[in-house]
Each structure stands twice: as structure tokens, then as C-alpha cells.
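A single chain comes next, written as C-alpha cells; it is the form predicted on its own.
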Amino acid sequence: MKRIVTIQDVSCFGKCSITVALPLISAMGIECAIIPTSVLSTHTGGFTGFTFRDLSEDIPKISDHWKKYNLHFDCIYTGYLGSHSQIDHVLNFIKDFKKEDTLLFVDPAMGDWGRLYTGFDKDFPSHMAKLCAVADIVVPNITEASFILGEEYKTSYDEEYVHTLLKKLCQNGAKRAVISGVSYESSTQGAVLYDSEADEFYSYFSEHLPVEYHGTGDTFASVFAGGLTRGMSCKDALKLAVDFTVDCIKQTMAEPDDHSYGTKFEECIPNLISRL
């Protein structure tokens, strides 16, 4: 059985980060180990007064314990990291556990709509860039890519702009780069991939849905990482991740109760399994 370790926070309510990654990766027939970087009562989008416990000091302790058992991971998948020190701890973890056959998948979850998430200072993107530089594949959205690279964030853009960001992400060190949430026209949205070794671009788009739900980026990244770990090609894994994310959004839209804190991805898991 393939094994992924995902390193990101636990939001106890709200469907994001580990509470999305763990069930989806497990449903894809992959063992999913976790290193929680913090525990929050809810995620930070749309909730106030949430509790927060920083687990930064536990990361090296977990790593040291695991080293005694010579654990092997087919994929190291990093998500939301809340501080400079957590990035440093993760870089040390990578030195200890990344082997030649280990995929390093980095989702630099730190912002959207041209703004960094609450709690990140202006220096955080430069630290995240160091982690992205050692990645086999990095999967930012437009906001995160522009912050990592120090480039202008644009709400209106064309293919040339996206391709330039992707190439620069690979020039920064990543072997492959994907930008999610790309929309050249109002009716479609999807993701664009650049493989620096093949010098090849690939785009996959689905319909644009006029709603926003928390955790869709985590859904996309988790399924994408799972597909790659199972041995799917980058193009096939990307298509699977986009399609499944759209399925989750549609399922959530179809029911009238407010579910803005996260999608009803659980109801779509059978469809995900059937496509593997």
C-alpha cells in the first residue's frame, strides 16, 4: 500500500486541511499519516473567536520518533503552515524522510483574492518560497504564486501571464508547477500545469460555478496528490482533481442548507473511488 504523510493544521470544524486530506487520501486506497501543525476549533474563514493551539514544537519530536522506525513515505504533502518556524521544521523533516522515490508535493496555502490569510506577515511568502524551491510539484493559486514570486497580482489576466508565473515557479526550483483556480473567461475555471523537464504546458478546465466554499483548494490538492501517488500521470491526476472538486461544489449547491464552511465532499467519495 502506498503511504502519504500530510503536514498541515487540524480545524476541528469547517472541512479544510487535514479533515479533508485524511478522508480523501484514505478513500483513494492510500495510507495517510499526519503531522498536525496546529489545532483550531474552526477554520479562520467566516468564524470568529476560534481557539488556536500551536503545535510547532511537536513537529521535530514526531520526526525524531519516526526516524527510529525508518518510516518510508511515497509522498510528503504539505499544506497550510502557520509560521516561519513551521516551514523550517518541515524542511528538516524533508531532509530526514525524502528519498529518491518520495514525491514532495507542496500546497503553499497562504492567501487568496490578492491577500494573505490572517496571521501572515509580509515576509512569510519569501520563507514559503524556500519550501517551494525543493518541491517536485507546487500547487499555488494565482494569489499565492504572485506572492511567492514577488509579481503583480492580477484579477484579469491571460494565458501569457499564467504561463510566466508557472515558468518562474520552476525557475525558483520546483520541477513542476500547477496554478489552480485559473479562469480566462467567465464560463470556465480550472488549472494549468507546467512541466519544466519536458518544457510542456497542460490546461484542464471545467465549468465556472458562481459560489465560494471553504476547503475547495484542499480538496483539489488532496486528490491531485493522491492520484500522483497512485501512479497516475500528472495530466490524469490533474483532471481527476478538477472534476472531483467541481462535483463537490455541485453537490453542495444542490442542497438548500448553508454549507459555506465546506463542501459536502463526503457524498461524492463513491464517484471518486469509481474513477480510480
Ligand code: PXL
Second form
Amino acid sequence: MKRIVTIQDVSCFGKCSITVALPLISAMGIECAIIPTSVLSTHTGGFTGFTFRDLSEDIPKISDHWKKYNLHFDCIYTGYLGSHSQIDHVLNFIKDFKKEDTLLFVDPAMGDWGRLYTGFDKDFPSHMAKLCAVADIVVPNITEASFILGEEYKTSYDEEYVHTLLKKLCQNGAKRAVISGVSYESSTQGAVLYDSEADEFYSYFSEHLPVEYHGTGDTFASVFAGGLTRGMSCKDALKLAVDFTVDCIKQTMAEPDDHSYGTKFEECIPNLISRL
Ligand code: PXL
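Next block, the form predicted together with the ligand, ref. the form predicted on its own:
Complete assembly follows, chain above in first position.
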């Protein structure tokens, strides 16, 4: 059985980060260990007055304990990290636990719609860039890619802009880069991949739905990381992750209650399993 450790926050209500990654990765038949980096009462989008408990100090302690048991991970998947020091702790964890056969999958979750999420200062992206530099695969959205690279954020762009961002993400050190939430025309949205070793691009698009729900980036990243860890090709894993994310969005749209804090991904899990 394959094993992933995911390192990101616990948002107690709101469906993102660990509360999305853990059920999806488990459903994909992969053991999922976790390192919670902070505990928030809700995620930071659409809620005010949320609590934030920083668990940075626990990261090296958990790591030291695990070293005694020689734990092996097929994939280290990092997501939202709430402070500069958490990034430093994660870099140390990687030194100790990334082996030759460990995939380092980095989702630099820190912003969307051209803005950083509440709580991040302007220096945070350059710190996150250090983690992206050591990744086997890095999966930002357009906002995150532009912040990491210090490039202009554009709401309307063409393939050349996206390809340039992808190449620059690999020049920063990542072996492969994927940008999610790419939309060249209003009716389609998807993800674009660049593999620096093969010098090859691949894109996969699905429908662009006129809604925004929290946690869709985490849904995409969890299924993509899961697919790669199961040994799927990068293209197949990317396709699965895009299709599943769209499936979750459609499922959420189908019921008219206000559910913008997260998607109804749970109801789509049987569809995910049927495609493995
Ligand atoms: O989905 C990304 C995410 C993860 N964790 C926290 C967040 C967000 C996005 O807003 O606030 C705490």
C-alpha cells in the first residue's frame, strides 16, 4: 500500500486542506499520514474572526519521533502553510524524509483572484518559492505562480503567458510545474503542465462553471497527488484531478443551498473510485 504524508493546516469548518486531502487520498486506496501545521476554527476565506493556533513547534517534534520508526513516504504533499517558520520546518522535514523514491508534491496554497489570502505578508511568496524550488512537482494557480515569480498577475492572458510562468517555475528548481484554474476562453477551464526534463507541455480543459467554491484547489491537488502516487502517468492523473474537481463543483451547484465555503466532494467519492 502506498503512503502519503500531507503537511497543511486543519480548518475545523470549511472543507479545505486536511479535511479534503485526508478523505480523498484514503478513498484512493492510499494511506494518508498528516502533519497539521496549524488549527483554525474556519478557513480564512469568507469568514471573519477565525482562531489560528500555530503548531510550528510540533513539526520538528513529530519528525524526530517518526525518525525513530524509520517511516517511509511515497509522497510528501505540502499545502497551505501559515508562516515563514512553518516553511523552514517543512524544508527540514524534507531533508530527513525525502528518499529517492519519494515524490515531493508542493501546492503553494496562498492566494487566488490576484490576492494573497488574509494573514500572509508580501514577503511570504518569496519564502514559499524556496519550497517550490526543491519540488518534483509544483501546482500553483495563476495568482500563486505570479506571486512566486514576482510576475504581473493577469486576469486575461494567452497560452504564451501561462507557458512562460510554467518554464520560470521550473527554472526556479521544480522538475515539473502545473498551473490550475487556467481559462483561455470563458467556456473552458483546466490545467497546464510543463515537464522540464522532457521539455513538453500538456493541457487538459473541461467546462468553466460560473461559480467559486473554496477548497477546489485542495481537491485538485489531493487527487492529482493521489493519482501520481498510485503510479498513474502525469497526464492521466491531471485529467482525473480536473474531471473530479469539475464533478464536485457541479454536484455543489445542483443543490441551491449556500455552500460556497466548500464543495460537496463527499457525494462524488464513488465516481472517483470508479475511475481508478
Ligand atoms: O484552500 C486553501 C486554504 C487552506 N487553508 C486555509 C485557507 C485556505 C484558503 O482560503 O484559508 C486556512
